[in-house]
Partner chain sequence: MARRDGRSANQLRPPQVELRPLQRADGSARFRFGDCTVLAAVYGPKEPRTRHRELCDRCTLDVVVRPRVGIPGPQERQMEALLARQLEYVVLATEYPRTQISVIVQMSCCDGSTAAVAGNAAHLALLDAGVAMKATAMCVALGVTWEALVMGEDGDLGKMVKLSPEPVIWPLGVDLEASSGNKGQLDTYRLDPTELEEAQCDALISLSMDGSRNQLVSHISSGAPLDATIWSSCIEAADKSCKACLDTAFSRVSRDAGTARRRHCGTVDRRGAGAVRKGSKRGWQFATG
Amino acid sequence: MELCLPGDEIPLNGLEPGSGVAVDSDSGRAFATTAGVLRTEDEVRVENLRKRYVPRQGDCVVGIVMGRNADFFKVDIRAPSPAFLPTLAWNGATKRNRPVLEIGTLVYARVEAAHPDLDTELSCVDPDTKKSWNTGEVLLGELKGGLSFEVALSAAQRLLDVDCFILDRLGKDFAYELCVGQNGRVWLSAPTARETVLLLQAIRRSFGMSNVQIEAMVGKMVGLFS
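As in the form predicted alone, what structure would this chain adopt when taken alone?
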């Protein structure tokens, strides 16, 4: 485990810079922008308990619609300022066939453009499919039902790991859908409200637990439903 402070030079070793790491455009050198633990996996990032999200182009986020007009939705993504999501930035959307989202609706979107001095732009266009937004089969878009909760950015990154133990273990005994935003907001849906709440509590409690402790916790949950 390696700790770093803002301004410390970070070796990338051929990897992409992640959250908490910035690259100087002139020298090509990378520096830490926050204090925390240095992680080098698929990318180089600095992990800490920070909850305020700084948008990065290409990130996928879970947002809450907080306003709308004819051209775009205003979306809260846990950043210093709201982002905007054009009403036509959806697969197959036209002026006559586009989503109408109510205030408070949850959306899963990609950061299309992010600049410190401009509003962050989002998009729900999924280039990997030709299906229309209203089929319900597009990865990006409205998140219906379920509930949302917030975690630290480092915790969200752990949930996004391919081999996340808590999610894999829960999936062996429970049916659920989960959507994790890189902005630290998580959407969760299960067949019943009781299961949804228990799964939420299990995920939150798992941070800081060992795999053995998680196994014991999930075992007790299974007992409640047997």
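Positions refer to the first chain, counted from 1. In this text, all values refer to a predicted model and were calculated from it rather than measured experimentally. Between two forms, the rigid core is defined as the largest C-alpha subset superposing within 1.5 Å. Compared with the form predicted in complex with the partner chain:
Ile203 is not among the residues whose C-alpha shifts by 2 Å or more between the two forms once the rigid core is aligned; its shift stays under 2 Å.
If you fit the rigid core between the two forms, you'll see the Cα of Glu215 move by less than 2 angstroms.
Shown in the overlay between the two forms, fitted on the rigid core, is a CA shift at Ala30 of 2 Å or greater.
Output block for the form predicted in complex with the partner chain, input the form predicted alone:
The text that comes after this line covers the one chain and nothing more.
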């Protein structure tokens, strides 16, 4: 595990520079721009406990509707500026049949266009299904009920792993629905309010733990609370 501070030189070894690594245009050397752990899997990047999300095209994010217009919704995705979600960017939406979201609603959307100089654009169109948005079977769209909380970006990436230990372990004993946005916002819903809060605390606490510790914590939780 290698740590770096901003300004430290990083040998690329043929890999592409990722987030947190910049290449000096004059000399061609790569240096770190943030402090954190250096990861060299498929690209060289620096991982830290950053909270602000920088929009990237293709990411799926969970946002909160801040305002609305006739043509689009203004959504807060924890980025430097709010993003825009057109009201017609939903499966099967027409002028007569389009969603009306209240301010404060949670939305799971995909980033369509993200350029630092322009406004970020989102979309809830899911190309995989032909179903309309009002059926509720589409993956992208409004998230009803439950609660949302915020985590660091690298923590959200951990939760999105296919074999995320804490989520699998909690799934053995509890029934819940979870949606993790790549912007660090997580939506969680369980049958009762008590369980929702329990699961929230468990997920929050698991970020600093190893698998053995998670197992012990969840076992104790199940023993005490169910």
